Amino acid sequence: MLVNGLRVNDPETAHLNLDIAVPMDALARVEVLHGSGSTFYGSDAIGGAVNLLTERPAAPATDARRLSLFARSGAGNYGSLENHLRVDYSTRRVAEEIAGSRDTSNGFMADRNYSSNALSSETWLNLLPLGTTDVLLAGSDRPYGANQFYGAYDSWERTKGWFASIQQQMGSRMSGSFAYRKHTDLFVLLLDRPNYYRNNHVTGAWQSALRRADPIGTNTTISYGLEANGDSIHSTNLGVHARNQGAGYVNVSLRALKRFSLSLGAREQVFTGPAGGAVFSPNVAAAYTLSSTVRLRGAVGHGYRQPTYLDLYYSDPTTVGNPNLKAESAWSYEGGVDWTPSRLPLTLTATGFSLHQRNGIDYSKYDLSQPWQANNVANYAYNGAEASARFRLPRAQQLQLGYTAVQATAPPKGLISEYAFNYAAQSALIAWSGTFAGQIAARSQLAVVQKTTQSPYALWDVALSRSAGRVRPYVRALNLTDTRYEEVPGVPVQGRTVMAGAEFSWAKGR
């Protein structure tokens, strides 16, 4: 997980990788890298990377200034409330964005209430001849009921996060960055007996990078850089630990060699800690334009992941770590075709992929009454394929169809796997969106998922909103059919959720 290209993965546990301090309203877009991403991003990008990107407010063309405000407020079942706010200010040399959000719910079952709060400030300065200075500060506070999360217990948890980063352009080809992330996790096993068993984990992580890209000729670019990062934990359960990493990478991109393009990358990373050592991660990606409408592509890459502190040291009645865990590694392979017929309003894509893992980290057991035990799975593989079709229809409508199938090496007989062998073996999607009368936007999405341990279940989402004007009412329904399902064995997920409210936008420029 990345924010503006900077790591936000949690060193305590991967459960908290999405506990991001930056409010969602501050984000402008999301980039997803499929396949191994360790060549570019290091440890944890074993199956790819998701980069959450903010964006500078539009700068006026002259010395004028612009101020805008966006607010959203809504309510729904389970006592759910949402309140979001974003304020943008920009001039030619300075821009500022402040975003905040608060989402609360009484919960769909006992001890599943939550309060999710986040606040951020991002400043862009064009005061130095080197280029833009980007400073991001963010914080979050999220208490929530964790009933059934870690077994048959009415648990409770509260996380807090702080994130600060500065990125500086050094001319048009070079940039430097530094970031620091602090995260706390207070866990109570029994809500009605909070002093029976509780943990307090505090993690800190820093990172720095120097990156440069140079053109070589007309169609070739070489990108390279140096990175250093470290993390530490002070925990009542896990103890006190720290580790550091350093890396160098290089990537050569050859574009438009007639119909052929090629990317070659490599990374050498050295790290300390129980699973310390050095890892070399190469990556090769290529594409060939077969015709004006057909494009072939393929990629091969190496990825790896260090165990988290929880994987190594945690111990409670439901989960047991393993200090002897090795880092997991994998080779990923994929190949596909894209077809965009010139006379038809559609795009078709198909991809086959294979991920071969070694020493994969999993939690497993042979009886539901036993605790989850961290262990390395010696060797296993995922093989699969996915296909999608996008149709552009009249009146700004779009229809999307998708299907994915995955098959993994069979687990040992009787093994209950929390992650490695508990995956979506098949999933299908049909989604439609359209705009009517110039102002009414509608979306509908139906997904059918079959996990290896369950029967298929369907999830239907619908949304309707006004797409123009200063005040924009909206309503959305998630899991409209009220499907009862579990993504992790023994952990029920929320049923039908309906939210309705209004968005307000205002802007003034001079």
Given for the second form:
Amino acid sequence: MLVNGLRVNDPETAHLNLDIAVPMDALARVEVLHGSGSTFYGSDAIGGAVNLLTERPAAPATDARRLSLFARSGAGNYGSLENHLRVDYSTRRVAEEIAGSRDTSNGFMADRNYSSNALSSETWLNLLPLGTTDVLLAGSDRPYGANQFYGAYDSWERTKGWFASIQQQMGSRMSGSFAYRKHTDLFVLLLDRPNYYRNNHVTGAWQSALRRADPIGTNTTISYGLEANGDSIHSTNLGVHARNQGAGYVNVSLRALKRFSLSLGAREQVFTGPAGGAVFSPNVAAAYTLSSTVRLRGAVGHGYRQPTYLDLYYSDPTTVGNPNLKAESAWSYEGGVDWTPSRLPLTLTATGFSLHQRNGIDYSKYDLSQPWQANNVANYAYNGAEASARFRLPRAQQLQLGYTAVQATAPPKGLISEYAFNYAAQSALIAWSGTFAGQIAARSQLAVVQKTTQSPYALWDVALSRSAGRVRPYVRALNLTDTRYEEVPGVPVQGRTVMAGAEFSWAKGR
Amino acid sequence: MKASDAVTVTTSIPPIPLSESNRSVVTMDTREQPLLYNNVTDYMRQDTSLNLQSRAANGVQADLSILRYDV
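If the one shown is the form predicted alone, what is the structure of the form predicted together with its partner chain?
Once more the chain from above appears, this time first in line as the rest of the complex follows.
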């Protein structure tokens, strides 16, 4: 998980990887890479990577400065409230964006209330001859009822996050970056007896990178860089630990060798800590243009992931870590085709993949009343395929179909797995969107998900908003059929949710 | 949302030229219709290859993985 290419994974536990300090309103784009991305994103990007990107406010075209504001308020069932704000300011040399969000709910069941708050400031400066300086500061605070989250306990949790980064352009071919992330996680097992059992985890992580990309001739780019990062934890349960990593990478990308393109990457990463060592991760990706409408592609990559601190050291009545855990590693293989017929308003892509892992880290148990136990799954393979089709229809309408299926090794009889065997075996989606009368945007999505060993369930969402004008009302209805489902075994999630409100927008300067 | 073979997976300064032209990459523009969504997980649910395991609504507590591997 990355923000502007910088890692925001939590070293305590992957449960908190989406506990992002940057509010949604600060983001302009989400990019998802399927398959190993270890050359650039770290050897642990085994299955892929998600990069959340902010965007510099556009410079004023005619005036000396430009100021714009977007404020949104909405309310819905379960006592839910949402308040979001974004302010953009730009001159030709300086730009600033402030974004904040506050989402609260009384919860759909007892002690499942939450309050999700995030605030960020990002500044872009063009004051140095080297190029743009980008400074991002963000913080979040999320207290929530965790009833049934980790077993049959009425628990409570509060997380806080801080993220600060500076990225400096050094000419058009080089950049340097440094970032620091701090995260706290306070966990209370029994809400009505808060002192019976509680944990407080404080993690810190820093990262730095120097990256360069040089063209060689007209069709080749060589990219290379050095990275250093480290993380630490001070925890009432996990103890005090720290570890560091250093890495170097090089990637050569050859484009348009007639119909053929090729990318060769290699990364050497050195780890300290109990599961430390040095790991070499190569990556190869190639594509072949079969005709003007059909393109074939394939990739092979290696990845390696250290256990989190929770995987290694955690212990409470519901979850037990394992200090003898080994790092997990994997080879991934994929091949696919992209088809863009010239006479049809359609884009179709299909990819087959196979992932072979060694020492995969999982939490499992044989009885729901037992604690989750961390362990290595010796050898494990996933084979699957994904396909998507996108139809462009009249009146700016779009129809999207998506399907992913994974055939995973069957779990041992009676084993209840939290991760390794609980992968969504099938996931299908049909989504429609359109804009009408130049100012009404609508979207509807039906997803059908079947996780391994569970029955399939369907989730239907509909959303409507005004997309132009100073005041823009909206309504979003999630899980319209009020489907009862669980994404984590034993943890029921919210049913039908309807939110409605309006956004006010204002701008000065052009 | 669009699946694209031509997108560059980028950082803001400067682009990381990933082996982008040969990979499966999905991009979602979160400024296009922002009022139809409220949080990052709303976007994640459009990609069938992303496995979201939420405990709480609104992205308050959720695991995200691709092929079981946390991202």
